[in-house]
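Coming up is one lone chain in structure tokens, specifically the form predicted alone.
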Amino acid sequence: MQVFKFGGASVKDAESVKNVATILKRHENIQKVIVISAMGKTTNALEDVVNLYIKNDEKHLQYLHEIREYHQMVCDDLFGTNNPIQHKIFAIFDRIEHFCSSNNSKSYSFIYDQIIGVGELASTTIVSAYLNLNGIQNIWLDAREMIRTDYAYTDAKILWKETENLVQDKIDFSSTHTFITQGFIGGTPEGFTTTLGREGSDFSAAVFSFCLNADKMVIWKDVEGVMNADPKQFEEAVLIPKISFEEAIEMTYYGAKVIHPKTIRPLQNKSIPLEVRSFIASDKGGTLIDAFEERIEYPPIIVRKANQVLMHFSAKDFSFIAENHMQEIFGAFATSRLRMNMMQNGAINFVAAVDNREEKINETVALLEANFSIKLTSDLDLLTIRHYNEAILNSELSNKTRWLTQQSQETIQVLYRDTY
């Protein structure tokens, strides 16, 4: 039994469609749940439909109508005039125009969580129809009745014994070999949909993976497989073969976009390993992820996160940064689900460098600036290397003002800006 997942650039269009036909014919004999994103940038705009309906913008229903019609020109493309699902694509979008019109909610994360997940309810539906018409048998499901979550909207927590009892109920090969359901959402007890963070299908097919021991996940994206550098921002980036578990989990937390970064640590719990694969070149063999125990000699992994904010705090009544005020910014940072990519303290003063999400850092600086003097600083780059050497050192940062560096035997991260 294995669990597939396919990202949103493999779905983007009715051609796209065909070939995860042509990829699932491969494996039609292996019992297997198929885990979908939203079709191509869908994702990007339905949040643009949901801050227009923050802004109590009208046109947030004209951009809705217009990701409607691109999912029905997919439909039209799929099945032709003869479409078997047209009804249940026009009632998903109808289902999010009825929530907007009837929604008394302020919370955006909240209002987020209930739209953006239209993208893979529409998706799958489109992608598990046009499988049945053409051979392969499958049932789809709603993810938000097996996923169960708490209700941290945008970044909701798995209730893994919750989840792995429904998952465990839905799902039975007696019945067919293959199932569909989507990426990225889960639901509330109450019914609310929640999402498992941006870019979190991968991290869903690894809950899926879990619950159901799979003997294998594999991820099909654009590229060849896990490459050591992001291949649109770095010509030279090679492919790692297979990398070690706890290899992976390093470079996700560092920010290395092949894998969310929440995906590893299920499937090393039960040592299921896990492929990443090309469907554009799917006879290839791409790169493997599982507990290997000889050491593996790894190329310099760089991993670029742009649009980096730096939180500077001193103590107000001018004291020492000591345990108890480290106490309370952890705190708050916790509370406010923001995460540090990089932190250093001094005597009276501690930084964090986080990624630009305004709500969370606004949250944040509001449960601490009674007790302290917060500074941001804006527009930063940071860099992380691991496995580096001078050579690479020397390349990735000339021509860059550095603000913050931190080094270890295995890794270096420099927060910096360029030097024009």
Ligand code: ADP
Contents of the next structure:
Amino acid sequence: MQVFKFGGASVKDAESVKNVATILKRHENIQKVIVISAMGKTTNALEDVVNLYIKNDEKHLQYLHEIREYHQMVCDDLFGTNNPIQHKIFAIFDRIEHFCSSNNSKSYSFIYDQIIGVGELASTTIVSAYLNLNGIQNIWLDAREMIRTDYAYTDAKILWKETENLVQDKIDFSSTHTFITQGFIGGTPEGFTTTLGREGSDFSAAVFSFCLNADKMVIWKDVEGVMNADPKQFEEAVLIPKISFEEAIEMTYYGAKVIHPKTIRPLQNKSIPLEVRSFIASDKGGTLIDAFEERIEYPPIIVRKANQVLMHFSAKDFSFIAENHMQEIFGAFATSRLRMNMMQNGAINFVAAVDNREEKINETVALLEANFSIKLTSDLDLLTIRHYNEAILNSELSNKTRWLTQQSQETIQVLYRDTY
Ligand code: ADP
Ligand code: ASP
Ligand code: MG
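The form predicted in complex with this ligand is what I want next, because the block you gave corresponds to the form predicted alone; please supply it.
Below is the entire complex, every chain and molecule, led by the chain shown above.
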């Protein structure tokens, strides 16, 4: 059996849903689980709803209605006006409105997770119905009843054993060839919705692949496959046809956005190959990520992370930065769940580059300012190049002022600012 994953761009409107059906017709005889994200930019729009709701702003209802209308429009295009699917969609959105009017919790993360998953519930309902009406018989499953997680709302951790049992229980190919379910969401034992972190649908697909011992996982994207840089930022980006699990882990860890970083490990653990293919040119080969025996020659792989903040710490008691200071600093970063993208320590200074997430930075500063003098430098970018050479470094860093460099044999990271 195989697990397919379709992201937001692949189901953004009626035409796209029809394209998904065309792709699936070509894989009709394979048993599969299809994991689908929210349509287009729905999750971003739902984040706006959450932010308004948290501020007690009644406009959240208007925003939610706009998202519902967008889904209704896709339904009209696919099924004709006044179709029964539309009523299902209304019911899904009504439950969210009901949650908003009856909720007493003040927890942002809890509220976020109860609202945001509606995008995936709606998209899978529409796609499942369209496929059933067009000769691809399938069963819709609620991922919240299979992906069991802890209570870390917005960034929930998978409870692997429970999830494995639930997934194997619910997915029985004697009843159908094709199951459709949601990416990104999971559930607590009490039935509250949790989410696995933004862009988490790739990871959901890997969880299903792991639990079902899939023969292969395929993610369908709006790019040819995995390239040596984001083709939206880098015109000369080239396709990498074969990538080892290790390389895929490294490049996604450093921020290559084409695959969610948590995706590869569960696949590697069970040697499940991952194909990254284009839903636009769906007959092309794409990229195969697998446990290759042979050594692969990679081109320089370039990852850019914009909007970085460099945090500088020095001890207020004028002492050197020692292990006890590091322990305190790391503890604070762990508590506020702020990730260090790059770090370096010297005699009296420790520095760490982080994404510009104001709330998390403020929380970290609040935890450490009693013992440390802290300075922030913003408007920096972080360039990471795997398999670098001098020529690529010079061309990528011309007209840039380097702030911090760190390199190993395979990887160089440079924090820089554009020189105006
Ligand atoms: P999905 O719809 O599945 O969520 P994403 O938008 O998350 O898809 O991922 C696809 C996007 O990743 C591409 O449109 C591309 O701009 C971006 N991207 C970033 N780095 C790379 C890379 N190295 N190779 C291919 N695409 C990349
Ligand atoms: N819809 C979610 C998001 O936009 C999950 C995903 O697309 O992977 O983050
Ligand atoms: Mg994505």
